[in-house]
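As structure tokens, one chain now follows by itself in the form predicted alone.
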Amino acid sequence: MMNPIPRKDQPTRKQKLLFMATCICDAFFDDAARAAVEVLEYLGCEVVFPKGQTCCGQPAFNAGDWKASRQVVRHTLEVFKGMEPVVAPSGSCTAMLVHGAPLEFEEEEDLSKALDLASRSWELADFIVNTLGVVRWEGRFPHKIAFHRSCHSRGSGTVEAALRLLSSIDGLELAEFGEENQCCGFGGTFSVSFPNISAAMGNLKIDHVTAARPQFLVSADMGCLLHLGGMIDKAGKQLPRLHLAQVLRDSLKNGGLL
């Protein structure tokens, strides 16, 4: 593995920056985008979209396909060139940039810039504790929730950023739950690959969920929110789902700050 890439000079707030929306925004959580971007500006950041913008890379490059992450990698060098940071409501997209990109770079011509995006590039939480120095989080959100700790968020400070805002809610409870540190088994192309593993790791996740009633499955990866859905509503359970993001912004709207 990698060492972590060394970060910039951290930014201040009121900070321009650039807002990676990442492809399952796209697709199918374009409200955990809108939450996002309503809450960084609500911290006074100047968010910049470009609109140029397609995927991290990731997919290909966890089926193996280098070449063709490469490529794709390389786009999004151009997309988010600069000196801003680089910010997505995402671990895995994030761990893709910092970690990924840099890995399948390590012989190629663009290793400086991959490692300057890598340098530049936060996840939602991670930035809005680590740069821009918020440790409490106003609004209040009277509801009881499981937050999931996705493995792409490791060796980050996502988990302990977004866990620190979240005990932070007024009303807000958090949910604890047996076997919190677990992969729910989606793995983008593990769960093609390995159905039937996948599928036994995810519903062992929703078992120890579930037994601790909450009213929402919170999570800052939504490839995991979206693998744990759709088994949830297949075995015809409620349980909501709601992006990080979300959170933070309908805390904010609760408590008449938004």
Second form
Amino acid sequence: MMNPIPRKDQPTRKQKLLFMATCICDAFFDDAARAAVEVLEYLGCEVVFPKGQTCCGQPAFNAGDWKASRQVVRHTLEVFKGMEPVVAPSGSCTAMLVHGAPLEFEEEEDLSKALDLASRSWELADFIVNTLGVVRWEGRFPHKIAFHRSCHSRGSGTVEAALRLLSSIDGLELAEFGEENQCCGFGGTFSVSFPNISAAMGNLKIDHVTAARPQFLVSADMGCLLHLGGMIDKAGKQLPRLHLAQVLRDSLKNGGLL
Amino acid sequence: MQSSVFKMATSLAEKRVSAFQRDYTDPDRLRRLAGQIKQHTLEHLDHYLELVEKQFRKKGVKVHFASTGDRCNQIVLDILQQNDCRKIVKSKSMLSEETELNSFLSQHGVESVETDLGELIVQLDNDHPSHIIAPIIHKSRREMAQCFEREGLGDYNDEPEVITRRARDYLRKQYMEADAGLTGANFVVAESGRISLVTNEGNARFCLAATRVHIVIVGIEKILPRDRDLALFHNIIARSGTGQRLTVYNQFIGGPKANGQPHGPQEMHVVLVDNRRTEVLASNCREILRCIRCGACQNICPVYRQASGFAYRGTYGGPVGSVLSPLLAGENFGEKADLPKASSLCGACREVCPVDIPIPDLLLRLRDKGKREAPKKSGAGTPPMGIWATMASHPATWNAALRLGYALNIPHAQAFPIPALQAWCNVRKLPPWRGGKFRQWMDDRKDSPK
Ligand code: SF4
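I would like to compare: after the form predicted alone, may I see the structure of the form predicted in complex with the partner chain?
After this comes the whole thing, all chains and molecules, with the earlier chain placed first.
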């Protein structure tokens, strides 16, 4: 067995990090952000929450308004200045910092600042597994879950890391479902610019997921869950959603570790 | 129509995955290598174009350069008229769709017959192809059978064997009557001056069997440096498009009929077409010119599967079309500036593209260009970002907005006449607003450490 997760009395590493809560958790899903902080602290990290933070700038970036987006990114660069890693409970916001911002700063004078933040930014699961070196999660989560792979974590370590952690949890059953790699149809502003196509894609995803009869729909991105959850609720279906961090936290709680 | 597109595209995408996984442990390396080869060629295009011309001329091939689609059509017509050709058979060419060659030729009294089964039905139905490699992905077998019945090729019968047999009989006659054969080219090899053609129906071969003149029209971006590159590209084009290991018919054509050869056209012309490709090469979206028109990005695209090819209003649908159409529109960029928005940016296209084109990045660059150059068209349906940007760069205002958001929790607030909110709430609910609660929790903990 590789590095089982250490107990509270033997922290992995006193790692100081800057936590990006993400605007969506700031507005709707406070418990997901809270769970992420609890999990990181459990692992021995010192979590700093820079209060001036707002949003990663992605909405305008995707909408094509790069001028507006750069204004927000510049603010974010300022807020997250430093040497510490930046950790966000979102593959999408992380992708914005790692890939999006450098793309829209290609011709800007402060490109180096964007590249610096890019090199320090981590999605939560990726950080836990690939920086802290944790590969097995303690506690217990006796439920069947469907894990939705958010598209913006393609090409990153997120999905593999998340699945590795989830599948190691005692009692947790990972549901397999059809077309797991397909997009849920959220796409940020796409969801309001093309609501019908977005909804058709969402319905496909929901059909695949519900066919596997999970108790929870879980993702590393609340954006996807905002959209899928909104559709599930509108249709009057019963399928509660959880952020990956909430599963990790609840597992620790169930195991009496937190 | 939508469900037949969906099913077919999905099944092609699944075949693609197994075709790569069956034979390669790391298919991504092939994609990266192929991307590098094409990128290299594009970056030295002037050199390779010269080489192509030289090698072709050596073998007696007549080489023409066409700066625009219209020019290409005119060159083709001139060749046909000089050789007294009244009827041509043609194999599939997306470039000819781009230049609208068929209608141009018919206006000038030349009959042109499509010989790819899908393209033939498109032509008979006066329709347009809706997919790069499966032009009638939007049609059912029934519609094909109805088309043949209407054209007098026999009574209604939708058995696939009957449809293909009738097409074969019909086309044999056309092949015999035609004076010239027109093809595209999947690849043009600079080193040896050859074109490479891949088809599954063998129709390109037949187009050259009984005709006197062979005309190739091809975009200047289709060049490959060396013969050995074909090994890689044949392997990836078939697997990416249809999930085959190799396309059924692979032809290499390096000139007109030589002395002593019994068959084949006596003349071969290659028309190298620019049609704004050099403009694309000069832009920040030049990677799209690596495209080998395999259709994989269409098959995997969740938006294409829902919307089908016609929604993209151009020769090329799907992700490749959303990039290429606005670029090829030139000064009419604005008319197509909304296309790059038709994507959730999920990145599935990037993962399958055999030449590793970063399609989502190109879509994003075009969105930026759209916002700057054609804000009205590109911004349709997109919520304005100005106020948000101001809020998100001023923490005090941001915090105020987090408090204001609670208005959304008032009963019926989700019916507020804000377009984006309504577009959201038509098909989804918003969860309760909990703005600032996380910040509050962080603050409270600090005040009273556990
Ligand atoms: S963009 Fe890539 S995947 Fe799409 S058709 Fe071209 S080569 Fe194929």
